[in-house]
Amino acid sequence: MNIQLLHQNIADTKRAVSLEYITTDDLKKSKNRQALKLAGFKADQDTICFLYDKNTLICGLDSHSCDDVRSVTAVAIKALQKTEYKSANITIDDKSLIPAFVEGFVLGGYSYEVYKTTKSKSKLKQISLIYTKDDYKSAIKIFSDAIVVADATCFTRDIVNTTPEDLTPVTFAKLAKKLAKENALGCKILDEQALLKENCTSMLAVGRASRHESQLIHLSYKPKNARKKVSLIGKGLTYDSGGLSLKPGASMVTMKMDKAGACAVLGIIKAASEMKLDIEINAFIGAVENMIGGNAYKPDDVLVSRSGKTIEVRNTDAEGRLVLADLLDYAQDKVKADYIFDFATLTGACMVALGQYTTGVMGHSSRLKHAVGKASTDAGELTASLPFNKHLKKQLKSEIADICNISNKPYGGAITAGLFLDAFIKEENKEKWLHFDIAGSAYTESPWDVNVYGGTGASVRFMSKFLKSL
């Protein structure tokens, strides 16, 4: 399916089906109000009504805001894909809504059918956004950036949805190399021998029972005269069985999504490089598989992290933070960044706190959390801040090591996981760092908004928006 932005003066508007977006107030003035009344259409949010004799699809929404437009567009594209129409058009007079339309069509129309023998087919091949104002040049820039971000989000979804047998730590590294070649990025891969030389023994412990070697991936995008330098760190558990603290069988299903933080990091650097942002970006990924075996790391082990801090292991299913401990330390040593962001499907506790739709944000800088919150609101993604406090920090105390990998109490698990990571952030970087727990927002089995079954591509849109704001 191709999407294009046309100017009114050059557009061929004689398309097979036109989309019309109306609120309950608009309904009263609609030229089709009698037909819609007979159909029982009330213009509620995310409702649609086909007027086939007029080749028109009416889309109901609460307001003409970006969020409401994006959401109903995702409903509309699913309906259009089931029809015999080959093309569609929508007239736009507000360029700020262009990203909402693009994301609604691209993300709402996404499907992942790699493993199906029979693929679904749609007759719909062309969608035209027809812009009516004179400032077409500025509108086309907004449109092209929106396409890049939407495509990068779908790219991220594809990786998340790939099975753990097909996407191992080694094949993850190959995928990163391929992206680096296509987008002219720097690329460095550390295998297990190189990781041992770097003293990344905490990360290595998590992956040592797997038949697939752990990999540390470092991609870099370095434009000339970069205004800022940003480090992105992603948890890349290509599969998480829980290790010897084995997950229940039902909880292992969907654990291919435990690499979603790393996938988001790839999607973000892809989008930034294609938009040609004047921001240097360094992406660090810890690609590891957490399995069981005679050589698996164990509860009661004490690991020595790359930073030298010792970690008492009391649960091998709290493995992502052990990978990130070494990865964060490595990233801080290799790049002196203005901002440091890590992305991880870290805790089920984050879903308990915020629900499945919202990314948890943790860190010390209120200013930075506010800036990212604004970007996420503008991008249509949900984030919420979870506050650190000294009392929860005490719950990570170990009697035999510097820190314990889980809290000694069953409360505030998302925050104590963030506080564990905070222990590996150097003092000079505390105000530059934020942790994003995407455990709930990165994957869904119940479609919502522009998200279909599977990976959502969480964080790509709002972080692209934040990077552009720099």
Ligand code: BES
Contents of the next structure:
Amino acid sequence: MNIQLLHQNIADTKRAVSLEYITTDDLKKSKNRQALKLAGFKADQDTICFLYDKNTLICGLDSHSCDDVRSVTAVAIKALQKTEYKSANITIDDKSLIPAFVEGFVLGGYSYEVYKTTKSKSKLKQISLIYTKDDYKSAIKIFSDAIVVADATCFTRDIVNTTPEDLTPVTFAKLAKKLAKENALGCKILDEQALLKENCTSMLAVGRASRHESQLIHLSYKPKNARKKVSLIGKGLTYDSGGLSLKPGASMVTMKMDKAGACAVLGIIKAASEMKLDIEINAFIGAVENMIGGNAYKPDDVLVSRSGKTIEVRNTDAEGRLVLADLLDYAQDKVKADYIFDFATLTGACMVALGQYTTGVMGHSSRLKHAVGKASTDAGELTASLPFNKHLKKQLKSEIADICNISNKPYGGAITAGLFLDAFIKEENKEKWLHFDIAGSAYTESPWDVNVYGGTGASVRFMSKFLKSL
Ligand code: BES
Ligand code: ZN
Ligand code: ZN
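To test you: the structure above is the form predicted alone. What is the structure of the form predicted in complex with this ligand?
Complete assembly follows, chain above in first position.
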């Protein structure tokens, strides 16, 4: 399926369908109101109605806002993919809606069929957005950036959806190398031997019982005259069995998605480099598999992290923070960044707190949290701030080491995980750092908004927006 932005309608009219977006108010004035009434169509949000004799698809929405357009477009594309139409076109007179259309079509029309022997075949080959206003040139830039971000989101989804046997820490590193080559990025991979030299023993402990060697992946995008430096850090657990604190069977299913933070980081650096942003980006990924075995790390172990801080392990399923502890320390040592963002499917507690649709945002800088909140609203992603406090911090106290890897109380688990990471953020970086818990938002087993079954690509859109705003 190809999407193009045209200035006037030169779209192929053979087996073409036109899309019209209407609210309940618009419906009253519509030239098709009789036919639509007959069909029982009320123009409610996310409802659609085909008028086949007019080769028209009517899409209902509550308002002509980006969020509502994006959402119903995702519904429309799924229906269109099942029809005999070869092409579809939409007339647009507001260029700020272009990203919403692009995301609705690309993300709503996404499906992951790598492991299916018969692939679904859609007749729909071409979508034309027809922009009617004079400032076509600026619309083209908006359009091409939107395509880049939507494609990067699908790229992230593809990796998240790949099975843990196909996407191991080593194949993750290969994939990163391939991206680096295609997008002219710097690429450095640390294998277990190199990780040991770097004293990443906390990260190494998590991967010890796996047949797959842990990998630290560092990609860099360095444009000339970069105005800012941003470090992105991603949790890349290619599988999280829980380790010796084994997950129950039902909770283990979907744990291939525990690499979603790392996949998002790859998607973001891909988008930023393709949009040619003048921001230096360093992406750090900890690709590790958390398994069981005679050589597995254990509850009761004390790990010495790269920073020198000692960690009492009381639960091997709180492994993401052990990987991130070393990764954050490494990233801060190697690059003096203006912003440090980590992305992780870190806690089930984040889903309990915010629901599955919302990314939890933690950190010390209210200004930064506010700026990211604005970017996510603009990008159509849901984020919410979870506040740190000194009382929750005390719950990580250990009797025998510097810090414990789990809290001693059952409440506030997303925040205590964030506070654990905070212990590995250097004093001078406290205001530059934010932690994103994407445990809920990164993966779904039922479709919502532009998301279909599997990885959602959470964070790629809002972070791309934030980076553009810098
Ligand atoms: N990867 C999980 C968190 C998770 C859970 C992500 C569900 C997505 C969906 C993480 O490593 C984990 O297991 N966390 C534990 C922490 C606990 C042991 C303190 C959790 O959330 O239960
Ligand atoms: Zn875990
Ligand atoms: Zn995990």
